[in-house]
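Single chain ahead, written as structure tokens, the form predicted on its own.
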Amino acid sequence: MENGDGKRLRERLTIPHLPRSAAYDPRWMIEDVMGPNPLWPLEELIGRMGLRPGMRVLDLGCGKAMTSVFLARECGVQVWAADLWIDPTDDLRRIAEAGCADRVVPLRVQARELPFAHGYFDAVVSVDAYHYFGTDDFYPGCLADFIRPGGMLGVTVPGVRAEIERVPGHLRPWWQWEFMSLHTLAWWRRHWELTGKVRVLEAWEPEEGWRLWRTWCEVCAEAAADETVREASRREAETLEADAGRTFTFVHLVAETTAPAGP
């Protein structure tokens, strides 16, 4: 039975149109997070990707494997949980505790040096990570080679409403150079489709994206056990509050591979 604190957290983190995410333990989400809540956008993605039980899915930039567990449980797929920064032994412990050790394989992987056969995966999913490596002009075409013809690519990343040409005045106190990796929905669509290897089926900005992002940061600032996480979340919440949706948003894309996999 949840205590009062647990009930309060669950209420704050329950999004009516995202019922699957609401079923997960709020403490588990908070303690294993590495940025914006990954389950909310992932739930939106999988609703449009047509994933079926038994499919092979690469979870690229999986962090602490929260998204990998979600994919295995909610879609019945086999997941390769790939991340560069997190020890796969630590991820295996979390995966086993979640009852998914038979469906999720943790790996330490450099996104630009994927150790897989071309055409091996039915789908690739990346949540809150793709912008760290996927802005390279060569990357989307190379990544598409690892997905079978007619397979799916689903990505969600923080984005911006207009390409940033200079630091917005209202964001100067909160500016971080890493924001240079954030782009618009139109930029991402063009970046993918110019490869000729994928066809974007859906691309959208959730209307409430920045507000959900801010809510998540506010909750983590109050409830995270790690002081470093609390402080980073406080600053991020202040940044999003100051911006009020003028600059920051979330970008979701779902695409289908259109060219035969191969060198």
Ligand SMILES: C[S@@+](CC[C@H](N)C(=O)[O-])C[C@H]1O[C@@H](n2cnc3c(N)ncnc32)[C@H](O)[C@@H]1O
Second form
Amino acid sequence: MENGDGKRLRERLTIPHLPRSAAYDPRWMIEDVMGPNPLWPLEELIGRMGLRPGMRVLDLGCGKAMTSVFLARECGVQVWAADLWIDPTDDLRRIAEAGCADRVVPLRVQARELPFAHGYFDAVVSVDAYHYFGTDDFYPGCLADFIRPGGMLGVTVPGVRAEIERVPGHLRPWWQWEFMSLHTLAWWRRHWELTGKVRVLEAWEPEEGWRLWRTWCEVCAEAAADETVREASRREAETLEADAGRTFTFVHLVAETTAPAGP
Ligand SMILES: C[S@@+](CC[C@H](N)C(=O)[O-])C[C@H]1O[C@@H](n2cnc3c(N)ncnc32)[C@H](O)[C@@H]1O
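Given the form predicted on its own above, I would also like to look at the protein as it appears in the form predicted in complex with the named molecule.
Now the full complex is given, and it begins with the chain already shown.
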């Protein structure tokens, strides 16, 4: 039985237009937190990606494999749960506990050196990870080669409303150099489309993006078991509050790989 705290957490984390994420245990989500709640944007992405049972999906930068479990359960796909920092043995334990060991393969992978055959995947999904490696001009063209023609690429990353030319005054106390990896929707669209290897089908910023992000941080600042996570979440919530949607946003993109040009 869920206690009062559990109910309160569930209520705070229930987003009416994201019912599939709302069915997951808030404690399970908070325990493995590595950033903004990954299930919310993933639910938005899969609604537009047309994933079908049995498809081969690479979850790139899967972290603690929460998104891989979600993909396997909600879409019935086979998932390669690829990450650099997280030990795949730890991911396997979490995947098995979630009952998905037969459908999710955890791997230690450097996104810049993918160990797969070209055209192997029906889709690549990446949630809150792509900006760590994908801003390189050579990256999108190389990644597209691992997806079959007509396959899908779905990415969600924290982003900015306008390209950052200098540190905005109101963000000076909160600035982190890693924010340089954040870009606008238009920047990402251009970065992908100029390869000629993918066609962006949909690109959008969820309207309530920064508010949901702040809510998630506030909840983690209260409820995470680990003090380091609570402190990092508190600081992130304060940064978002100070910014109030002026700079930070979320960026979602869904693209289709194009067929290679004939001879
Ligand atoms: C903020 S965490 C997000 C993890 C997970 N997607 C989630 O939302 O919970 C970013 C992830 O990107 C992964 N990552 C960063 N650079 C990477 C690289 N070069 N290759 C593969 N994964 C990378 C890290 O290992 C980390 O788990």
